[in-house]
Amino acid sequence: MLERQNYLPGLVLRKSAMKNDSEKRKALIIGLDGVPYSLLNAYLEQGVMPRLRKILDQGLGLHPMNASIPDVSSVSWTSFATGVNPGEHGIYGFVDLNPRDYSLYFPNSRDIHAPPFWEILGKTDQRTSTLGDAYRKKVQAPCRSIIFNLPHTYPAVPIHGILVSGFVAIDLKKAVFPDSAYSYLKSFNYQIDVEAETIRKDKKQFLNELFECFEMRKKAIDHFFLHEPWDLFLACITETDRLHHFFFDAAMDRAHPFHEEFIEFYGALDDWLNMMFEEFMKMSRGKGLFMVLSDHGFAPIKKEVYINPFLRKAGFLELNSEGQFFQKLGRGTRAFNLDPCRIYVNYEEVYGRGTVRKEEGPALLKEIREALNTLRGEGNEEVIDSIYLREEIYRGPRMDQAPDMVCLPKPGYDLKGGIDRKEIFGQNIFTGMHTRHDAFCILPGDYGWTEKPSIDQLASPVLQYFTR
């Protein structure tokens, strides 16, 4: 049995999940964007999900697990990708600030600092982790995999094997490795991603182009899974995302004038599902690793609070009227935010118009902390649930990329940059929001949990499948 690493707190790989009598093994994962374990865990009781219920019958379990810090795709589905926390891994979110003129720009694949675990079974990583340093040498043969609509994998790099990248890629050819899956996915005019201001105009219409998305998603799946030859395969499926954020409201209202349309997604991606598992199932015969995951939960919206006019109005923050976004940042900023909740404070040794010395740091930041924390809501419900100092949730050589602070709102409370809004509190289409504490994960029952997992721990469970 192989040893518990240090770096993997909270999973214990018990011996008789370590047992496979196949020469070549097999792993499928499917990644399903934005699920949350309690609405899972309802539509199995409720009888929406029979196909998953039966497949959890035959040795696996459905577990809770925590999200990244901050919640967000991008991080979420990097820690996995890597198995290492975003200090090693450098994703903090899906924008960042460029420090000598406050300019935005969006970290992408390239962006990443840690070797994802299908480069370090392929052997093709060039890149080091501790993940990576702690399993590279126990792969003997390179495995070839498939990794389909994984967000933040654009561009798509070489890989042995296929790679197709997931939200955000804005160009079809650049999101592809190689050429031939990309003429095959031009062949139907594949879809990266539903057009989400549709929904602006016609909620119907979104719907029956996110249908139709899914329905393109599972041909492309299908096609790579069944003519391909892979190792390991996974696909994310990000069609559940877009549902939650704009029809979240739906999920448990009959009366809800969607509710049947939300229901019948599910439906539909119970039946994908149990196609997937049961195909894999003969593929591998029975002893293959089958893992379902989603990268955070969702939370019916109360309100979204945009946290840069708070801290203007808390006095921590100034604008001026030229430039676009941050660049509009006065000199008397000491403080700003970058969605979700990342705040960061404007040093002078790290930014071109920096006000505050290093030393004054810890002041600065217990004085903004306090302030949060008197932020109200709802009936003077509390806004912030949980505010974190960099210290405390990161780790590793990406440290001095790290927000300074990074809070989690109660639920209910979407956490918002809003750097060009003047209210604190406002209102948009969305009607869920992501939510920290509810992903959840499928493993075999065999796989035990001494505490919740994160999801930056599943990468090793693979790995040790692999190499074991």
Second form
Amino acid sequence: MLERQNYLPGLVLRKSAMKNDSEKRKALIIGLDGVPYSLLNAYLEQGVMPRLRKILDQGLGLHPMNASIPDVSSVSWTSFATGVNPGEHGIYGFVDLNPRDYSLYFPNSRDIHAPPFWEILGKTDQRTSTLGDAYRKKVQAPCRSIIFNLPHTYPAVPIHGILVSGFVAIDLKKAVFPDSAYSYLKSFNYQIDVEAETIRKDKKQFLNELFECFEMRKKAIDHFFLHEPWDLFLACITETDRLHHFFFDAAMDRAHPFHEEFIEFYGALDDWLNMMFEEFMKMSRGKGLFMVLSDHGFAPIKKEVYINPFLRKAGFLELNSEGQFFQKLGRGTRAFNLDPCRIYVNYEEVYGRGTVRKEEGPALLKEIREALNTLRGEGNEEVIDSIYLREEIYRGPRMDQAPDMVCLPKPGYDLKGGIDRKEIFGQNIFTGMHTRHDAFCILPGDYGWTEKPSIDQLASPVLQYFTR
Amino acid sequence: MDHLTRLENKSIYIIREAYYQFKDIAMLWSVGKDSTTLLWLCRKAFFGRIPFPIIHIDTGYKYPEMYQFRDEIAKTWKLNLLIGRNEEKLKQGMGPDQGSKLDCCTELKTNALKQLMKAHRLKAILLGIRRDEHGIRAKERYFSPRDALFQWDYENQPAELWDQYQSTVEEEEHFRIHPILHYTEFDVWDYVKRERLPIVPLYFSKEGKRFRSLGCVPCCAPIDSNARTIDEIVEEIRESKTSERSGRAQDKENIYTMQKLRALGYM
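Given the form predicted on its own, corresponding form predicted in complex with its partner chain:
Every component of the complex follows; first up is the chain already shown.
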């Protein structure tokens, strides 16, 4: 009898769906790109976000959280989505190099080597990971997801549900699955991201466009949220990160010419979060999983620090006059840096013009570490906060693609590659920089964290919720 | 039958099939080695007299040697040459420094071609792209439909199984036909050598540098090379490990990605 049931999977599925209908699980996850824990706390205290305060008072916890290392969106969001370490998912930044000729390579969704949680829950995962293996068998009926504007999901691959890729998505058509969702977004000229170049021409206009982009984003999210069926809904707001990059100095400074606009943005965000929360609680009869998180924090910039010129001046790197970007690395290069501070040894066995033998690596890295620790900024203060060797922070089958060493700065010193820069310190149009230690998460209940969680630990609560 | 003859036969079959299906057809000639090879194959397919026009998209930024070569060949091979220029944008000063490189390509290449195809009511074009050129081209078909917006929906294209080419066209679409899709860079040079094809002299080494791939002046750079003859080029390519387009500015999507990242302070 049991065996016969196995031959009628459709029937069994429908039966279980009917049974679950009254207690159907739903999760709403909202990603706020680059929103710091400390700022959120300050705004909650100052009454800038009264509605979020109310939501939190209903039993949700606001926690500080660590971003990934490095603390850039592509790595952090991928760590969240896959729930594994970069050593396993294989994403370490927005830009990598082709080892053969040092040309730039832009990793995208195809380079992620672990399934995101919506693929595990949707039973559409074609990749394996430690987390995927742990949960795959526990998923009963496939769960339908809408994943909206999450960074580093471009190009969009078919999922059980709808996927609209976020930054860096170029061609909207390739950023959307399925086609019907593309037609909808195209119908009102949905924009993937605000044009950041505008800021160089006109700050006010940039802010207007940022608010417009936020409106458009909310419109699209509302449409899918209200009119499409889903079990899991994940939507990211990019505009917070853009606002912070260019106006973070306005966040707490009442005298800043754009302080009001900054506060106005957070007010609008507060409204929208509340609307989403209330609607979601209605839909899920107060039982759904509601989660909000950021992928890194932000801090005001004092100086940008360019690591490649530093390595050149310290004798670790040599540049030829010809070639683009890293193709002009000279024969005498022993190490180079990719954004933000990922140091790679120019190993003979890895790179086309490599010069360093494997056994020379540890001594070279020690030498670079000592040199980096001598870096001093304003008032002779330290620039480098911590330095990690690959083996200390990464684990998994993709470790061979990891940087040999990664540095984290003291707040205020924004580390960059700066291959085209001559000087070590500089200033740019940006007033805010990413931080690792100051991300946040809001979620219900106790997850048994004995110390501050890091973003890759946040996929588990989602999987647990749907499989418990 | 040797390798090159097999490649040649397949191309000629595709060219004739395309002409049979679409009378409103033309060939796009960039003056580079690949499309010059295709031009030669078209001549062979129709015994020296090509029955359709040859389009050259002139961005105004090509090398003088390329214009000279174009005009000489057009004369000797008696080509019906159509030149496409986006005059309006050129007058407005469009170039790689005005706007992005992507905008420049879109206006001076894509839109110039669009205008020309519309004016001559063309339904299909033959192109000299090869499957090994770069990633996205690996998904190309011999017969590849484009919609009215010139966009290629690579996930929604007819299967080409067992060499049964899909060559019917919807209204408002046009077809792109790629008769040398199956050649590698090495095959092209080997074929140029065998057929003793004329090529733009920029491909040959001068003072230790030569062009491996040709485009517009602002977006092309020569590579280090001492290959002064076709034989030396063939040997060089046989040995070569770097990618053919490494002297070319990044492909469109990469350029755009880079711009977006730079605007936010990366790189």
